[in-house]
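The form predicted on its own is given below as one chain in structure tokens.
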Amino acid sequence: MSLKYALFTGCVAKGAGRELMTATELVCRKLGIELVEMTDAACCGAGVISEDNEMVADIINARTFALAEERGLDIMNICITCQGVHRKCQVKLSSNPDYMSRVNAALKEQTGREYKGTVKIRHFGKILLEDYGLDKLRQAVTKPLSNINAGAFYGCYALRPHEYSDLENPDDPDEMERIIEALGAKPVKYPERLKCCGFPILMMNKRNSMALSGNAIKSAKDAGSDCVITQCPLCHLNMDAYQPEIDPDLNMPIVHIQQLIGLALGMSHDDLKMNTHIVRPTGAVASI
């Protein structure tokens, strides 16, 4: 079965976190997953636009959904924040036909498009689990990560609110751990894995933001993790870029889940641009 998706890159993977885009493209090419980048889609708004004008935010995202529908493709997100914002918008529209009609009327007036409500919107990890399959992923692994203890960090938008989450159990998920295990690595559960990284308050309260990130990293380290695995580039930025300022002794590699998969598929640190991280690969991660 051919797997083909409309790739919504989000802003960070084309800006401060470009290594995520590189790793996504390399891994999907290796696994035979075809991506059509949505170069004509707009920013999801990251919840910021909706604080000022909820309907404008929903019109912007309904346009993105309509663009994917026109291509006949489902959407792959590689940012959990984008995924959460998209799912919130989609659930809101599907549960309120009158509101969806108003959004579509504005969308049609401005762009000539209409969102029909048929597109599926999922994060890369969920697509890997549901469409590609873990058995197939295990077969693709050429370099099992048997010496790696990896702590998953889910990110707020994957978990909350529950009604928008596509995790089977948002209170105690295991989706990331199942992927980590399929790569031959040992998943490490730690107390802070379901907490906030602090990114949303970074500009307003940097001290508390860094404290949240620091608590998560320290919790993972104390539990025996060699690295923290993220599925949101905003979580990655907060825990990687600010880690030396939080505590230079932490020295914990923060790895996009696509990069971890890439390592198991035989790709190098340079291929995956892991040497562009603020905290470079160390310990067991460096040995791969």
Contents of the next structure:
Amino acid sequence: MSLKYALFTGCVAKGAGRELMTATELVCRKLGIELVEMTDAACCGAGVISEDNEMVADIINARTFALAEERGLDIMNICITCQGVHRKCQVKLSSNPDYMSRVNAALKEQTGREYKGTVKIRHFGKILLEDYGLDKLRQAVTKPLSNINAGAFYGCYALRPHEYSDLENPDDPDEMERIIEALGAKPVKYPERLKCCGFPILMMNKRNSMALSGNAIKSAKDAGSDCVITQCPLCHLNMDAYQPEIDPDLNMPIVHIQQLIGLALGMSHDDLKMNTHIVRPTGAVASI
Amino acid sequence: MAQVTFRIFRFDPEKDKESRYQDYELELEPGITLLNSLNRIKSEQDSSLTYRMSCGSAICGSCAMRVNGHALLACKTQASGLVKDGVIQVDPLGNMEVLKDLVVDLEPFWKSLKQVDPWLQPDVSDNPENERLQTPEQFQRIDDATTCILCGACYSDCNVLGVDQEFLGPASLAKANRFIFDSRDAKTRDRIEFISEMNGVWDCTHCGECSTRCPTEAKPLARIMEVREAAMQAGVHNNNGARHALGFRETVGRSGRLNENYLPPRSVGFLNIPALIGLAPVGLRMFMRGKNPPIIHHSIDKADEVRKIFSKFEDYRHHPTRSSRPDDGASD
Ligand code: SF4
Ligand code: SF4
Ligand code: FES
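Instead of the form predicted on its own shown above, give the structure for the form predicted in complex with its partner chain, please.
And the full complex, kicking off with our chain again.
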């Protein structure tokens, strides 16, 4: 069965994190996963539009779900924040039929569309585990990353609150580690791997924001990790773009999980645009 | 019956220089709670083991502690579900100093709570002779927030408190919500302005720990999101958090997509020269790597649909109340 998804890119993969878009497209093409980019889907609101108006945020996301349903495809997210926001909206709508009908009435009035409640919404990593399968991924690896110690950083929206998480055990998950292992790398579980990267308060309290990402990077480093693997481009941005301000001596490469997979599939740093990162690949990561 | 190792954090400031873990073996009876397991260890194996408890019924809030790194109520949790590789690791709450074993100094928690004036402040000019009544609907609006039992589990696991003890913290912000939405309170505006300041409601990083650990329906993150919405509606906008939310609405409402070049200066304020200069280094770093967001901001396809939805913005405002809350039962 061929795998085909409606790709919700999110804003960052089209903006400051374009390397994530490149890596996703390359990896999916190589693995034979077909993507249809949802060029007409709007920003998920990142939990910020709902600070101002919760219902508008839900209508916008219901529109996105309807667009995927119209295409007859399930949604693939490549940003954990988008994923968490989408899932929360979906759970809210399905657990409250009255609210769902009000959201749908507004959606219909403005766009003529309707969300039916059938679309499945998952992050890239979850799709890889559930639909593609780790055995197949293992077979596709041409360049096992046997020298790499890789510390996964999950991102809050993948984990909490639990009712919106699709991980089996969000208090002690191993989904990312299983992918890392399939690539031949050694997963490193470090104490701060389930913490917040601090990105949401970057504009409100930069000191605290940087303290959070700094702690996470240090924790990964102390545990012997060569790189931090992210599945959210916002975690990536905070840990990579701000790293020189946090502590210029950290020198910890921050790598999107799609890029790590790309490396194991034989792609180069240039293919995967790893050199657009603020912290250039160093040590074991540079030598792949 | 399964044999389980309880690995318990021990520290006695009068005897120990450093904390240590001590293992206790216990046969778990079916259905036994963590608290009753500790009670058995204390009565049968080691009377020096120290922890707080009282009601045994998830009411008093004294028995919060950390298990396998996460805060919970010991009396509300069955021990069997906590076993990991034959071990249950028990630690005191985080973000507070340990007094002895599993007992922490809750003073910072109480201190932050006092800052939000956690009492009703009605308008007394009418000299009422009877008590102030609420309709069931008015009470429902604050019902969830009133269920807080002050256990401190949220305070323990809050990520921001982990790096900054000045942050008001989840329970205090949930308590502020409880009075902001109380129909009898007359200090609504003052309360909103106070929690909109530095270290208040906009400093929460949305890590979700508080709502995940909270043993009641108080669910602080959900309450924080409600208070942010109330602050936006009340027009308390003179802070980075509110400006950030406004900027988000402006750019997504126009183009369907976030303009990452617009949002940072919009958030700190276009006239805030020092803060604008503070944004320059990261902007430059990203520019040098070709990582800056595209200079020309592109709209999504069919952005007019999004504009239409946003143009009805106020009509679609959803006023959450307990009875109609879309995620009733679920937390934020
Ligand atoms: S969501 Fe906010 S208040 Fe709650 S624990 Fe996280 S940072 Fe603290
Ligand atoms: S909000 Fe919840 S976790 Fe926090 S003190 Fe109250 S009951 Fe405990
Ligand atoms: S002993 Fe009272 S809440 Fe647990």
